[in-house]
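One chain comes next, on its own, written out as structure tokens in the form predicted alone.
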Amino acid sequence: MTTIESPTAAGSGTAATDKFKRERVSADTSPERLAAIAKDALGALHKVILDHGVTYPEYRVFKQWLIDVGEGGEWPLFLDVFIEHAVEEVLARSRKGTKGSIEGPYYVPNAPKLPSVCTLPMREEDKKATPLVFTGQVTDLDGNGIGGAIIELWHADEEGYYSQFAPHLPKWNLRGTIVTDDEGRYEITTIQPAPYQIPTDGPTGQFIEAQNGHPWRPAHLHLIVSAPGKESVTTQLYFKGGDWVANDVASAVKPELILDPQPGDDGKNHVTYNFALDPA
């Protein structure tokens, strides 16, 4: 019998910091434009103290729990839920292509290369889940298909559970890299996630539960969508009536990346959608 470890917030958090300070990213913003940004920033922080009376013993626990996110390595995962869907509906002004949304703290580059038509990896015992076949094409803005186009493709198990992020599950557990075909279609079979909790047994879950909020995030898949001489997609599919849909933690739902999958009569569930990518 496997006992399951389930993952911690710490665990989590963790993994997901010492990712992202590899990648160490930059911005070309200058001493003007980021003087602009501190100034609004701040300014919008102090009109928040002033309006709701913030005191001192307030204050003290804030600065507290600052400390404790970045101890517990959860500021990757607190900025993903809470802050990423502002700046990604940012980028949105400026592409006419398929809906974005935002990356989240579980993306992690170089999975398996796949075929156009291929299986995500996956255990024996997620195979006991709802197969989802996934099928569409890509497209450039003219509707033309993108041969050889990249769709990274990664999302929970039926626990709820991401590989490398989960102890208990194979590296590349339901992630992969597919290549589509000449006319840029795709066929993936997968499993249908399920909705999961972020981790709350550290500080942003304190957070979320201080304001009688919840940490439930729909179940959906990401995507990472990618051609040469076009802008690539980071976005997030998720499911038609599916709990936590209209009331997302992360606030990152939008109506043009709801799946509808219908029963086939292979016993699978199928779906089709296709990605449109503005030029680059």
Given for the second form:
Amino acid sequence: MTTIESPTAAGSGTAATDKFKRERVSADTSPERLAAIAKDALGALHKVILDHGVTYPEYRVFKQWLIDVGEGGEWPLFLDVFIEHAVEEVLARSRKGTKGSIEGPYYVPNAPKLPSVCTLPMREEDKKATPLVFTGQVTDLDGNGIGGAIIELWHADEEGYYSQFAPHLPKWNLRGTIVTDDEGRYEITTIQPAPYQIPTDGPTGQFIEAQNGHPWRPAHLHLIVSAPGKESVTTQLYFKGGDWVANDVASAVKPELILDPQPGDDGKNHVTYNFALDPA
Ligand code: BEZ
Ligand code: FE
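We have the form predicted alone; now please give the form predicted together with benzoic acid.
In what comes next, the whole complex appears, and the chain from above leads the way.
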């Protein structure tokens, strides 16, 4: 019998922080722009303190909590739950193609390459979940198929765990880099993921619990779709009628991104979703 070690906030937080630290991040922000953003950000915080009459004990608890988030390696988790959706909204202003959504902390590049008709790597246990056959086409904004487009797909398993952030899962479980056919088409077999619960045993969980909030994201597929000469889109797809679709803790659901899979005669759920890419 295998022992399943439950992923902890500390475990997934540390893994997400380590991954983020390996990425070399930079932004082309002038000192003037930074000063303007910093002034407004601090001003917004000062206004909240004054409006709510925040006390010294509350200020000290806040300081301690900020320290805990850092020490627990939970900044990627906290920021992607509560902040990233606003940054994605800014990006969405300049786009006409498929709607984007947040990336979240669990993307890992270079997942195994798979052909346009494929099955994501999965464990025997995962095969007990409802299979999902996901078909469609990657096109430009005029509907022309883009041969050889790339779909990076990753998602949680039927228990809500992501490979590489939960110690009991194989490295590339439910992750793949799919290359579309000459017309941009694909047929990917995977499983229906479960809703995802933000780890509740660390400071992000405390933050949610202390205000009687819930830690759930609706079940979702993560995708990054790209092609030469096109702007890549990072997005997520959700499932109609699923728990938390109307109440996502990460505020990342958009109506255009909700799938409605239908059961087929083969015992699998089937759905079609096409991606239209903006020019680069
Ligand atoms: C997710 O999509 O899995 C996710 C997003 C934000 C924070 C944590 C997880
Ligand atoms: Fe996710």
